[in-house]
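Presented below, as C-alpha cells, is a lone chain in the form predicted alone.
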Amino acid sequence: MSFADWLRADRLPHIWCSGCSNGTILNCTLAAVEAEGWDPDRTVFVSGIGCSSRAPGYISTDSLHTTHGRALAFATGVKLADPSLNVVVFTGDGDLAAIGGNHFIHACRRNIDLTVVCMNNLIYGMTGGQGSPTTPIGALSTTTPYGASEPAFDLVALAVAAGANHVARWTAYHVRELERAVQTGLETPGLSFIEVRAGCPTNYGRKNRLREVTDLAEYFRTKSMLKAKFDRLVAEGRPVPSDAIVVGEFVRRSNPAMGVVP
C-alpha cells in the first residue's frame, strides 16, 4: 500500500487554513503508520472536536469523529471491544486538556494500548481563537485580550506522571523526528502520547506577532531545546529560557498495558 492510498482523494483539498501545521502532522503520522506496515482494514483513527479532529476524515480507513473531549473514551471502547485493532487518536489542546482532561489522565493511568497525537496550537483555533489550557502566560487570544494570566498545562509532564508508557514532544518543524516519535509510539504497548507544537497563523499567530508561516517555523526552530540539553542545564543549576520548547523523548517504559493482545 502506498502513502497516497492512506488518503481519501475525494475529500481533498482539506479545509485547514493556509499555513496550518495539521496537514504536516497528519503526513508524519501516516508515514509512520505506513512504515509499520499496518493493515488499513485493522486500523482505526479516532478524534474529538476541533481543527485537529478533522484529520481522520481525510484517511481511507475506518474512523470515528466523536464528541468534544471524548475521543479517548471512544478509542478505549474500540480497543477493548477488539484489542487486535490498531487505534490512533488525533486531538488538540482544547479537546484533550480542557473538556477531555479527565479522560486524558485516566487513559494514561490505565495505560490503554493507544497512540495519541496531540496537535497543540496553544489556542482554540476552530471556535474563534479563545485561550486554551496550554495558552502561554502573556499570550493574546479573544478571551485573554490583555494576555493570559494562568499557568499553562505541561501536557508531557502530565502524561508522564499519569502513567503513559511512551511520551514525546516535537514541533511541526521537526518532521523527521516527529515521524520517528510516532513510529516509536505505534510500536510501544500501552498508551503513547506525542505532543506536537503546531502553528496556527490565523488565530494564534496574528494576535501574537507570528502572522506569517515563516515566523512560526522560525519560532519553532529557535525556541526548541533538546531534552538532553535541558536536563544538563538544570543539573548544572544554569538558567533555562522561560519560553523554551523542550523536545525529545521524555519516557519509554514497559509498564503493564490494557488492551494488548496476549
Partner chain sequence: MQGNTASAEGAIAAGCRFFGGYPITPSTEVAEAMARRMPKIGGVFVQMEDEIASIAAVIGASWTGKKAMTSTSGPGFSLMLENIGFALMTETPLVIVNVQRGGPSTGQPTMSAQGDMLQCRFGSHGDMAVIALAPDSVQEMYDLTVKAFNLAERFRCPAFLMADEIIGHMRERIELPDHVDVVDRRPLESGHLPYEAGEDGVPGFPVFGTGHRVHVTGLTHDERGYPVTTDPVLHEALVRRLVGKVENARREIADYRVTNPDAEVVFVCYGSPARAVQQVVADHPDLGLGILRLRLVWPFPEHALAEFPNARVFLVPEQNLGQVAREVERHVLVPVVSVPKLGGELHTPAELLRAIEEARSR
Given for the second form:
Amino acid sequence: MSFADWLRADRLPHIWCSGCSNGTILNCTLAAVEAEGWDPDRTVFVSGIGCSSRAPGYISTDSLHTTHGRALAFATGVKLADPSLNVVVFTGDGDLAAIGGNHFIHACRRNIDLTVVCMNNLIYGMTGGQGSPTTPIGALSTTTPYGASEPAFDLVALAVAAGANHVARWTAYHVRELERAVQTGLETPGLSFIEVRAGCPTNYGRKNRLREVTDLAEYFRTKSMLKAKFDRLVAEGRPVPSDAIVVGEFVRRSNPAMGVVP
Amino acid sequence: MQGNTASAEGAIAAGCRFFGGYPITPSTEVAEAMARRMPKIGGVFVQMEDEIASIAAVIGASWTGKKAMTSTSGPGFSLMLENIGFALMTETPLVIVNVQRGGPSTGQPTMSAQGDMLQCRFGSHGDMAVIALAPDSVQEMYDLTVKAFNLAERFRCPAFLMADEIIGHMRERIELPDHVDVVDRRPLESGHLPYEAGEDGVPGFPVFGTGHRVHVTGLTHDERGYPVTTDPVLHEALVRRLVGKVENARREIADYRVTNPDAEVVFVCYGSPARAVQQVVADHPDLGLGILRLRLVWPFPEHALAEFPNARVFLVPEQNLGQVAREVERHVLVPVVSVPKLGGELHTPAELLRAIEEARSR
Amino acid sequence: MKLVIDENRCKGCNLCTLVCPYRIFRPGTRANRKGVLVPELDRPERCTNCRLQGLYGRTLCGVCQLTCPDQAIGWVRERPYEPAKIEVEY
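Next up, can you give the form predicted together with the partner chain of this protein, since the form predicted alone came first?
The next block holds the full complex; its first chain is the one shown before.
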C-alpha cells in the first residue's frame, strides 16, 4: 500500500491550480500517515476554510471540513470526545494565523494530541490573493498593492511559545524531510505543529516575480537554511540573510498533553 | 434545585456525555454543574477559549457519536451563529442552552429577557428551520432539556433551550424521574450513502471511526457528502430537505398547554412571562381568560391557535418588543396585541390586567 | 515496473522536471485534449524505481511521485515478459 491508496480517486483531479504546493503537502502527509501504519477507518482529517482546507475532501477517511479558522476547535472536540481516533488538521496561514489565531494558541497551550499541518502560502489563495498575517513586508498582493507594510507572524515561534510539544518548519520542496517531520509529529504525544512554506504560483508568485512553478521551487531550495546553520551563524555573530527560510525541527518535548489515550 | 443545574441534570439523564462551554452570565451554572458531574460519569467537560470554539468542539464531539451540548447567553449565542448554520448544514445533533439576558450588546447581564427568540430562528445565514423550546419552571428546565436532546437526535439538527435569566436562576423543588425516555440517533446502515435521507428527510448518522469514511462539509453537498457547489437543482433540493424535515414534523413535535379553550381573551406565552399570566388567570376566573403556553416555540405550532375558536383577541406578553407576537399575527384573523416588557423584570399582574382592559375596549 | 503519468490528473506544472535526479521528465511540447502540456518521459527505464522496486519490495526514490501536486505520477506493474513466439516459415 502506498500513500496514493489513501486518496479518494473518484474526486481527482483536485481543484488546486497547476503547481500549487498543497497537493505535494497532501502527498507527504499521507505518506507519513501510511508509514505510521494508521488505520484509515480510525483516522480523521479536519480542516477549516481556504485552499489548504479542501485537502481532507480528497482523503478516503472520515473528514470534517469546517468553518473558517475553527478547524482546531472542531478537532479538539473530536479528539477529546474519542481519544482513540487519530486526528490530523490541515490549515492555511489565513485560517490558522488570522481568523483562527486564538484557537491556535489555545490548542498549543492545551497541548492536545493533534498533528497540525499548516500550508503557509503567504497569501489568501481561495479569495484571489489578498495579504495575510504571514505576507512578508514588501510583498505584493491585491490588498497590499504597494507592498505589505505590516510585520508578519512567525508561526513556529508562536507555537513554541504557546506550548506545542513538537514544532517544525519545512518547505514544499523538501518532500522527504517534510514526510519525516509529519511522521515525528504523528508519533509525538501532544500538539505537533508543522509549518510548510507552500507556493501559490497563481496568486503569490505571479505578483512577486516567481511566475513559474519551478521558480518557486528554486526559491525554496536556495532560500532555505537549516536551523543548525542558522543557530551557528547567530552564535558566531555573522549576518543571516533577512529572507532566509529557517527549516528544521524547532522543538520536541514531552510536556503534559491532553487527549492522549491513557 | 436551581434552573441551570436542573438543565445540566436533564442533559445527563438524556445521555449527554460531552460539554464544551465558556463562562457567561446568567448561564454559567450549567457549565459549573457539568464540570462537577461529567468526570464522574465518564463524560468530557472542556472549557474552551470562546463561544465559537465551544460550539465547534461540541459539533466535533457529536460526530464521534457522543451526545453533546453547550450553554450560553445572548452575546455568546451571537458568536455561535455561524457554526449553528454549519451544524444545520451538516445535520449534526447538539443542544444549546441559551439563558437569555437583556440586550442588545452586553446589555443587562444579570436581568431576564427573551430577546433572542428571532435570533435563534433566523440568526444564521441562509434558509433554515430550527427547534427551540422555552421552559417556564425549574422542572421544565430538566424536562425540556431531555426533550431538546431527543428532538436533536431524532431530527439530526441543533435544538435550543431558550430559557431566560429568571428561570435559569430560580430555585424550586423539582421531581427527578426514575426513568426518562431517551431517543438515540439512528446509525447509518451500511450500503446507504451518508446523506441519503429516508422518507422523514433524516439520514442515518455515520459515526466517525466506524468505517463509513464520510466527508462532512458545510459546502453544498450531494448524498455522498462530496461538495457540489454550482448545481442549482441539488442546492435547492438539499435546503428544502433540511428545512422540510423539521417543518413537516411541526404537528408531531408541537408541545403546548391549553387553558380554558372557550375563552375570548387568550394569552399566548412562553418562558417566565407565563408565570405572571397563570397568576392573573387564577386570580380572575370571572374574566374568562385563556392561555396558550408554548413549551416549543419553533417550529411555531400555528394549529394550536385554532384550539381557541371563540378567541376575539390574542395577547402576547414577552420580555422583548414582540418577537413571537408577530408570528402569532401571521396565523390569525383576530387582533393580536403584543405586551412587551423590557428591563429584566416580569410583567406585573396589574400590567397584564391593564392590557386586558385595553384589548377589550378595542 | 513502468513509470506513467496520468494525463487526466496532470496540470503541466513541470515540477517533476526539476526534482528527478535522472532528468527523466522533460517539459511537454504537445497539448493534450485538456490543453495541458504533459511532460514527456526520456528513457524512463533509467528510473531506479522502475528497475529495482520489484527486487527490494518498496518504493525506492519516489520523489517525483511525492512532489507531484496533482497525484499524476505512479508506477504500474508491467506484464511479465513473454518471449515472442516466432514461427519460422521455410
